[in-house]
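Have a look below at one chain only, the form predicted on its own, in structure tokens format.
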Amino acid sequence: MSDNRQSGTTNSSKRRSMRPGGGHGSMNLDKADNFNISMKRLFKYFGRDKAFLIIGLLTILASVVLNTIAPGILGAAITNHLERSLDINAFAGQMVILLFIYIGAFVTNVVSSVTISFMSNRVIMRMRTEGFNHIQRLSISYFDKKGIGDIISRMTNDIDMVYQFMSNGFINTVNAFFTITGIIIAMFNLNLPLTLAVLATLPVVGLMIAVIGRQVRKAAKEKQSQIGNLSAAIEESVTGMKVIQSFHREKSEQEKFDSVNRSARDASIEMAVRSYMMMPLMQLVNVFGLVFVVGLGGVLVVANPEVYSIGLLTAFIVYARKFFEPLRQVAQVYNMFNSAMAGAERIFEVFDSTEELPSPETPVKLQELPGRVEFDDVSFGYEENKPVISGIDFMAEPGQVTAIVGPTGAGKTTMINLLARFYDVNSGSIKIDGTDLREYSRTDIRELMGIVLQEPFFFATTIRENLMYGRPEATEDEMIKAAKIANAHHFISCLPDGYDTKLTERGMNISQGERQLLAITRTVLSDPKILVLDEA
């Protein structure tokens, strides 16, 4: 293995001044189209689980059918039997129909629950899969723009509005689809007064929806986005403890959360209320129907007892209840859609966002090569016009230790970014055996080169397996023996399991320098031709 040294900067003639790893990469960030471009897309994840789906609307609307259906044989039933002629035998067969009509409709409905249920966790689980896929290949400028936090949250919190809408509320607006049209047109058939009296309310009620609609979808994409910050203040206050106990800074940290805490607050007492508003205005929609309509149905019923029976009138005030029913769920379930959306939007955002950098359509081969780094003239800034590196020249030779040193802030970090790829230069080039570097993949260039990095990072998992991580293939001798090298192996056959010694996140139950030592170990046995230790 050759080794080419990276660890520093250059002279100060060379520099400007900033933290290692420090600045904020450019970040281009394509955001979802609008509200209903997201919707589109949103449904288009129901393609793979179309048989689910049919299943589930054919169940949806078998037992709106059956449910609607109950009422009329129920009137006609009292109209027939008990108030135009007293047949209790005949009344009695009525009902055992209307019982197994029921026992159909719960049927059904069960199986429609239980189809949308599956067909929707499928749906979350690849939203989840393509979410995560699409973070991997994101650039490093993403990361240094968007809060951890704030990611985690659109995964988690924005993916869970959407489910509690595709499980919950994607039923409930397909059965009130279907229950409102079924009862309208049972209605029609009954009686055309009484059933336009039912529907006077419905001009009213679409009016609500609609003017509350839109003032709840921008209270719940504030609410989500308020969440997002309270998860990222929570993440960068536990991920940084040990610096808010080094400085006594708890008491100023707690300010700070509580002021993010109150913004969360707000918006979600902001969101409810908006939302609620929704419920009254619909329940008494409602009771103002059924009294219009119990009220003109008992003026029909003594004026015309020959075509406007008493169990006409039953029929009508079930039907009104059963049509007022689905429309409160249509206002609730459009409060649980504009939520939804509103965390489609946000997880869209992220699919939009700019992967990592490009690689060359037709990429030049990384051979067996010698190895030799060349920096020419490179300049670059995570910032326009504010640079961090300018005119860097020099050249590490296969075989060779170059060693790269510098104050704290110089840049050094910056040039392992550069040389990983992680940015672009701003002007100049990085070669690699005579080749630039943005000739080559990502991945030729990553698996050419290990990085130790100031801070190393482990998996909560054993030992052996964070050792293996960037060489899976790897046999037990040559982990041993990459232990060896990076002299780890001493303290890690003291820990009692040893090389499966089970690590905490990032390797807290261990020292730094044990942590460090680790991460040499894991990069000396990826076996890299070039080997980049910064600070370590």
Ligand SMILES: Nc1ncnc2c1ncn2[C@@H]1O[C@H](COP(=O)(O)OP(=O)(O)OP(=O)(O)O)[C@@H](O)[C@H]1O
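Residue numbers count along the first chain shown, from 1. This structure is a prediction, so every number in the text was calculated from the model and none was measured. Whichever C-alpha set is largest while still superposing within 1.5 Å between the two forms counts as the rigid core. Compared with the form predicted together with this ligand:
Once the cores line up, the CA of G228 ends up less than 2 angstroms apart between these two forms. Remark: with the core as the superposition reference, the CA shift of T195 between these two forms reaches 2 Å or more.
F292 is among the residues whose C-alpha shifts by 2 Å or more between these two forms once the rigid core is aligned.
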Contents of the next structure:
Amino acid sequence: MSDNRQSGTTNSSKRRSMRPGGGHGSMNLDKADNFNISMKRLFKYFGRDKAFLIIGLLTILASVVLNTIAPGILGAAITNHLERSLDINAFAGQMVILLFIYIGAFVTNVVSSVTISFMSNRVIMRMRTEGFNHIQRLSISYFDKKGIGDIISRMTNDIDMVYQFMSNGFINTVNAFFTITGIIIAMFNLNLPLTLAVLATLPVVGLMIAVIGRQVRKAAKEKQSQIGNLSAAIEESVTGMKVIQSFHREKSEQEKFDSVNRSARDASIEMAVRSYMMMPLMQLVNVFGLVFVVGLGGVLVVANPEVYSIGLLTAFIVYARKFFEPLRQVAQVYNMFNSAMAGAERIFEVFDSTEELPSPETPVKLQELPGRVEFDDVSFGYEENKPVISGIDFMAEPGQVTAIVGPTGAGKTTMINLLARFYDVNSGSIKIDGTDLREYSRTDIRELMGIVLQEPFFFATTIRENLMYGRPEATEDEMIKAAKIANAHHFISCLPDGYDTKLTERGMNISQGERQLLAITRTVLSDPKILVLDEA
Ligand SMILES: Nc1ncnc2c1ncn2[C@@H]1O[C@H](COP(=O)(O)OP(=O)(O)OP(=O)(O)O)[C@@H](O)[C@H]1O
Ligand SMILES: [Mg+2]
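Rather than the form predicted on its own that you just supplied, could I have the structure of the form predicted together with this ligand?
Complete assembly follows, chain above in first position.
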């Protein structure tokens, strides 16, 4: 566990040194820069799976080549062995070869699909793992600021955008690229001037893809951010359903949701319109290209009928039309790619959030300590210039019970938050046995301290597993002993399944008082040196 964290920290600090200022720095960077960096970073996740990418691309290539040469072989076999000479054995031989070519094309096609989906799923899983690790290390103040729904949306929807591109994009791109190359070679073999006439449309298409692509990327980012808002809104209203229903606010919640929903719809339409714009425009360019080829071809046919036959012109008209299909595919993949890049940027924003509290380079070891807690002139506010507590001084001696009493909102929970180092003080210091909290490792502090939160949280699993959460290796006897100390044993024993009773999400199927007792048991069982109870 601690190994994991350490390696994770080095990873992220490496990234930070690459990009000064972390997440907020990205705002200052040039858009194109940002884009290039995202590309490079995305590619890093391929790791050793780059080999799969290469195998995948080579097999697609093989499959396209085999599929392309097959009709040629068929044509030649018919001409040579059926039309010119009737050599049925040679013809059968050619058919066997053809069969093998088609089998080869099929096999390479399957191999490429399997390899690419193998690779993209592995890459995506690695991104999810890093995301989850990073989120686990973020400080609580990060979650105060960002909506939970937004984080979930980035981890699911945005990562899925990247996946969609990886699993479909590569294959389509390679396919389109080789089809275009094949057509160009075939055209060059026929006639140079007419080939150049067809290719004249390429710069226009390139320019269009660049300009529209930029707009699509922007629209995709907006759309994905709106989807984040949508999931945040759903998350909030589902969590607060009891409050909504008890105040009969369903209608106003519906209206609030409608507005978020409308924004999401508009952003999605905007994105769709921008990406669909590509198709008609491409078609237009294609028609112009066709007109150009026919026009030029017509002039050439009249001027030099020896070389420029109607047949040749017809072939070029067919090629010019065929050229369009893979270009359309490229444009489509490019839209997909832009959504993926927008998603990647949003995921990297989470990865780059440096809201975690700094850890000391060489933490002071927490050994067998008496456990004296001291607040020395501590001031703190959740937001700047809004102090919640200021100038707090007190000493909690080991072996004693220290009570902090104050009206609601006075800052009692806040002091516990500071003691557990969920937040850092603004000034002054909190000391354990004379050493500032910030000089210990966070893991050590949390191991030393057992905190019963004012609003305890439980996982949707058995009571036993919830109780053992802080000390999975505890024995049954130890668990029961802790439950007896916390006065929880009696009510647990009265449940039909006792300690094996399953709690529902957040433990909503037992009473608040019972949840409180379970929370105390859980903390007592973890056997902390310093026990902190918030209104328990
Ligand atoms: N996450 C937060 N972000 C911003 N302000 C907060 C946050 N948590 C608490 N506050 C503010 O800090 C002040 C102190 O809150 P705190 O929870 O420490 O009070 P408390 O003494 O524990 O009250 P209670 O007895 O009701 O539990 C309150 O005014 C509250 O509005
Ligand atoms: Mg409180």
